[in-house]
Partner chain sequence: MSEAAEFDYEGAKLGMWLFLFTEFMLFGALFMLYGGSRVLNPEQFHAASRELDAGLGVANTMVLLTGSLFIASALSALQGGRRRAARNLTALTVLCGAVFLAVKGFEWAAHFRHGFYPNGPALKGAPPGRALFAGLYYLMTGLHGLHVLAGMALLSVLWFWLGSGRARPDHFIALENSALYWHLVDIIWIFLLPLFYLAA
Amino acid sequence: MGNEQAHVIPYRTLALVWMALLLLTLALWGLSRLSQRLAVLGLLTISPFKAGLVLYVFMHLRYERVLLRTMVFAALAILVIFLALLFSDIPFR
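Let me see this chain alone, in the form predicted on its own.
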């Protein structure tokens, strides 16, 4: 158990991130009530941002090295691209 350090995140930061996640979830819900196209657009843009917040704050990615952070966010970006390509046929149905 070498150089392991405990990273203490203040409760205020955790509460603010949690509130942001709640607000983003409400935004997704509101978009889904308006139209299907807005719901898909919201899912493709807001959900990766929410996942990034969870990874960065709650899973302590902010304390990792730059290479690991870059790889995780590159994987999320590729996921978003593939999902956008998957859902790009919706307007043509």
Contents of the next structure:
Amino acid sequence: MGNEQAHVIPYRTLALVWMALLLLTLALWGLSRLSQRLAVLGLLTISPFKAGLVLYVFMHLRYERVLLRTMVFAALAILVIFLALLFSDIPFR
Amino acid sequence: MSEAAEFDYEGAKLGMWLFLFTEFMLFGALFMLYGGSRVLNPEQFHAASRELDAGLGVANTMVLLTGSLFIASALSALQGGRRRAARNLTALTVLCGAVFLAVKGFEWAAHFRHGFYPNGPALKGAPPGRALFAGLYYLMTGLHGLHVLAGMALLSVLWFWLGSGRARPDHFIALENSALYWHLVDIIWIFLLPLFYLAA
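Alternative state: the form predicted in complex with the partner chain, after the form predicted on its own:
What follows is the entire complex, opening with the chain shown before.
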């Protein structure tokens, strides 16, 4: 067994992403204290961005082959399509 | 053919991702259930969310994010040949999971004292949207909590494997796949925080 090749991410990069994630969490909290509308705006912008950072760096997608990246993108796209269908339906009943 | 020639690193990782896709869809369905219920009961969701302490939610987010930093660093350490550092970082990640669950436990205990549970004193007779919020809150954070527990169990096994050499610098797929699972659990919480604590 063995002989696995991978891109080793430097600690520094990981720490920077971690700090960005903490700051974005605080920003989201701050926005939510200002108003309900801003809180929802944060939910729709900051949270997906944070998830993207985790996927892209912590989960190594940035360094993966095209096949895997395409699969992850397709799975998430399908989820977004489901959500879009839901929100184009229920609010207008 | 030797074992080394048969081992398929890319295949092992792809398999883990396929499993993670099923997790996306599991929680995705619950997010949709939440979304639909919330559109139909906006005021009651807002009122019910006052029971939750945003500060605790934010603090717990930071605990999980720190766990993610530790396990991502553990993988980098192992790939760089530092097995002992990888082992210690894995233990720290499990510790983060334990802190997260402890905080969650205190939160749930407080909710129960306040009668905030389906059919509890605080919700009986209240508009049904509030009980719906409470039900979704317990279902989604509870299921997420079980995932944290599973991640801790997985990483505890990895802690032993890093000690025995079953996970080592030239064979790190088990740690990599377990780390992927931990990060997924982190991503789910990234969305649970605003849905329940901040933007309800």
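Numbering follows the first chain given and starts at 1. It should be emphasised that the depicted structure is a prediction, and the values quoted were computed from it without experimental measurement. Note that the rigid core is defined as the largest set of C-alphas that superpose within 1.5 Å between two forms.
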query: Cα displacement of residue 75 between the two forms reaching 2 Å, rigid core superposed; finding: yes
query: Rigid-part reorientation between the two forms, C-alpha based, degrees; finding: 29
